[in-house]
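Coming up is one lone chain in structure tokens, specifically the form predicted on its own.
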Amino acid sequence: MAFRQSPLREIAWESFRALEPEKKAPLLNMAGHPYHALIAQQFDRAMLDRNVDLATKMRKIGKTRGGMKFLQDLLPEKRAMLYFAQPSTRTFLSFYAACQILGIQIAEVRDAQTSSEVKGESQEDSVRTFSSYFDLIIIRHPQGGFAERLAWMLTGTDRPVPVINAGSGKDQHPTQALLDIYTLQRSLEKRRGGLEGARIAFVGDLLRGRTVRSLSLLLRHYPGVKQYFVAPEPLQIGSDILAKLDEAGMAYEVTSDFESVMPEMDAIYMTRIQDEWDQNGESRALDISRFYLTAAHLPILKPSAIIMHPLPRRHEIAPEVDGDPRAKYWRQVRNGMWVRAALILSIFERDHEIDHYYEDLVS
């Protein structure tokens, strides 16, 4: 793999920076394949559909113990650092289970306390240090654009290895959104026949919440697709979010009314409130009651709806929904494991093997 032609090596750090992001999405993939993971926008429709092609194929190879060997001896020269500078269960697992189905050698470090940053070293520095060990770096980090910059900075060096962004600031979580394009595809698909032309509720923090605005970006390769933003308006989806929207002639609705819009939804995105966010505990002033979603509403639901939620909840979900069927929250978290697994070896450009190994098991 080519990682010192990137194109990302040949322009300056802030010029880079001052991109759009649409702009910054060609100096990310290379060939159809993401050369880093970095934002929702490097992935166009095609590399959509192949990464849930992908996923999906590698979960059912991984079904057999002959599967699962195979699929363990895809990458088991390679080890990857998963760099966690902020809490995370879900995601630090996910990505965790998807390198051991690879068979990716795997260290972490999950808090500066146990590094040299302790001594005063810059994270740069300690990110420099993990390329000299590892072939893939794997970041969730509070600061916006973090990842960016050290994807940046390691194309530009005599060893450059691959960034996967898995998580930053309040602006993208690309790979959440991915796993959350599988989730509705796959459930979809089975329920109304796809994605395409769907009616998709984001409800809570839509203002703060990553996950909803790298998931609303990737829609827009979805024909159709209407989206609903249901929020306490402070906590609304930001207007640049809607500036893409309008962009792409995508339709959308913003509202504070939750029960309106229930029995039109084809899915239903719940979301938690980020209060670590806050700077003075202004979230605690919110009445965000009307925003739960709770047994009572399942019978005005549509029987082929699903509901969906990155997790971690409070009380925006009542455990009581847990076992209707139109639950797929827990789904999502399995998803996950695969759909990360599909992008790491796309990265690694190491697909089509899974592609071959697919065909003789059907054939």
The other form holds:
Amino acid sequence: MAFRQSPLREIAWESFRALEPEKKAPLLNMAGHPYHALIAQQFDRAMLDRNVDLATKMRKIGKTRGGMKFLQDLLPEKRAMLYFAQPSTRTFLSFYAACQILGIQIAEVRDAQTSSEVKGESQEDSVRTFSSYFDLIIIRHPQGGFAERLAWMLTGTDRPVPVINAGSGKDQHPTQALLDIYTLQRSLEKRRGGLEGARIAFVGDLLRGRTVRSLSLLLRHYPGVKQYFVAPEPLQIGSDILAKLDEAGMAYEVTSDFESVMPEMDAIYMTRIQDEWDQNGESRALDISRFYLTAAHLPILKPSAIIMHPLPRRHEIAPEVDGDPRAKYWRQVRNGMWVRAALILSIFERDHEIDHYYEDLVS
Ligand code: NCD
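Got the form predicted on its own; any chance of the form predicted in complex with ligand NCD too?
Below, the chain from earlier opens the complete complex, with every other chain and molecule after it.
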């Protein structure tokens, strides 16, 4: 298995941690495949296109009984551990469903109180225990960089297993970004011929919203995309992300005037205020109602625009918007399952079986 030859085995943790994310990519990927999926920066355009293509083929294959049986017979020899140390509904369930689609058996730890961590076992020892029984670890954790640390640690053991980051602190949520790219690409393909050159607004808590940070980085692979960061000043996007966009020569605007950008946008990506990260309830003092999308705004959006949200939502999108054909957030939820199934298949380098089956299906 590729993991045994991973160059990640050769590098000390402190040196790995200190690398620029772009320099980490070759240590996380192998021959165009991800083998740990940890950061948005490890995905190049070819990998993104491959993931979209695979997810589309798999969802088509899965429409018939025979096709679903084929999918469920792809990875029955694998077992996955879902280790979620932060609340989750969609990410957890979509990974769960993705594993079911591929015939992978699943176990979960969602509450450290039920594990031996209450007896004083370190999280690292817990995860090393998982790797004794499982072949894939999918992890959500409040601490940025925790999944990276575990991936590095496991790669050095005699039973290295891949690690997928299902959300790390305020930092990254790369698999959400993959499903967002899938949704953007498929919806904008039909409406304006693709994602290239699109105008995309991110709205809400951009400072602490990890989905926005990961997606903004991935959008660097789509020439001509212009990003609009729409937020109250204290919750604006981090300067680290803007520096990456500058480096890549990507256009962007930073503003707090939502209504003025609305009519121009091809996609509006709403987010909730991430107040679980407040020190003293400081975000409650902000007037966030200016960053809500209501039914009254629908007439001023482009007829071809799409509305997205990683969910969960609070009041930032009125429920009356849900019935508008431009609302794509429930589509995102469903897409997450297929995109994650495609990613897992790529990690285990079994994706070519999809191509062969699909060719027979369409010929
Ligand atoms: C997001 C997350 O966990 O970062 N949820 C998700 O995975 N779809 C967004 C959020 O919690 O606001």
